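Given next, in structure tokens, is a single chain: the form predicted alone.
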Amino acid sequence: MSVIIEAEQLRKKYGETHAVDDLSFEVKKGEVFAFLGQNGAGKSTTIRILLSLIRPDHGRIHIFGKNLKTERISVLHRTGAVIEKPDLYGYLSGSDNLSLFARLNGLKLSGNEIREQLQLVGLAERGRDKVKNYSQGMKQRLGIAVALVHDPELVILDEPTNGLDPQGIVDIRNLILHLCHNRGKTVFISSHMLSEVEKLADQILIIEKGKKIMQGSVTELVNPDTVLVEIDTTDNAACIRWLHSAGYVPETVSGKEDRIRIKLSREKISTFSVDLVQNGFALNSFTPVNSLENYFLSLVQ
């Protein structure tokens, strides 16, 4: 599978404050990445520094095997995105808005190729309404279907459910899900709502404070047959030994009081606990951590 992004090293400060910190990684084609982090963990930022709408103090991007600070025209032909909320224009129509956004592409779009972008992201009966009268869900569908006018290679969307009910949400879900099973498009997402991120991702990037502190895929981390544990007791250190002792892989949590992470089949929770007792650790806590909502807020806490 190609690489579609990748990004080496990259670093932006603000004054004393590293926003991007050494943080790289890879997007290969045709998956969604999910890009996770805390308000002020730097998504926004790196998002930026891809859209070469700020520059990093260091670092290195190729996006379709293309420098991106040599090659940018070339490179943002292929990409569309929407950060926060979209521009659009309020006393314009839907599909005049879109048919705008497609003229500055170079593009002229018939009535029935509007139409089908309209009906893309389920805004085709609402067409004709200026998009002062949507609400916050539609202009955000709106603003996606202008990001796919010009039918980009890799679309980047920042925080695309915003404003969005439970069935807006579901709708965008399926949307992301057709642009890449269906279209072939790489979709690169950031997102505060984990329920849907679990549902979508085949990638996940979890920063904090500029720094990439986790990736994987959505089974890695989060693996139906496997619970990820983290547990304190009286005396970690000498239980991390015995752990590497008896065959675990035990890894230390920093900076939370120094917890112990182990990932344990089901069937061995129930004697773990025990076993821990037997060997004379006193626990102080065991809190099992499965669900990406929970492995998530367990790593940037």
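Got the form predicted alone; could you also share the form predicted in complex with adenosine-5'-diphosphate?
Next up is only this chain, free of partner chains and other molecules.
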């Protein structure tokens, strides 16, 4: 599968705040990639960097195999984005908004093309209505239609379901899946709610304070045969060294050095805890983290 976005060691500081801190990731062609983190985690800053709206202090980005710094224009021609509430003209109809934004992009859409675009985002019936009478979800979908007028391969959406009602959230979710599965687009979305992307994303990357905390496919992260556990022992630093030497793959949670995370197959749990104790590490806590939702909560508590 080819790589669409390759971001390496991105950093961006605002004063003393590390908005993005040594962040690397890859987004593959045709996937829905969810970028998940609490408010202030660094999602918008990263998206602004990807769209060349701000420069990182450090790091490299390749999109479609092109260096964003030197080939910005050609990359942006193949990218569509909605990063804040879409800027639409309330007194114009949905169709007229689309037509206007297409012209601003140097494109002249025929009546049929406009209808097709509106149909794609589920607004065919309401194309003649003034946008000021649209619900929040309809405005969001029209915003996405505007971002799609030049038929981009990559679609970047910053918190696309923010402030929407449950039906609005479902509509956006279905639209994203359609774009990906039926139109071959690669979709990068940010969200602060796991429940919104869990059913949608092929890959989830969780960030906190600008740093990557974990990344994986939903199936990897909720694999029923493996259990993710968090342990706290009497000597975590020594325990990590021992875990490595014993062939385990421990991880620490950035900013939470009192916890070690480790993935275990279910049948190994009992031998693992005996092993620990036999090697001199008493357990202060041993917490299985069995759903991604719990896991996410445990990271941000």
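Numbering follows the first chain given and starts at 1. Heads up, when I say rigid core I mean the largest set of C-alphas that superpose within 1.5 Å between the two forms. On a predicted model such as this, the values are computed, not experimentally measured, just so you know.
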{"property": "Large Cα move at residue 232 between these two forms, threshold 2 Å, rigid core", "result": "yes"}
{"property": "Residue shift check between these two forms, rigid core fit, residue 111 Cα at least 2 Å", "result": "no"}
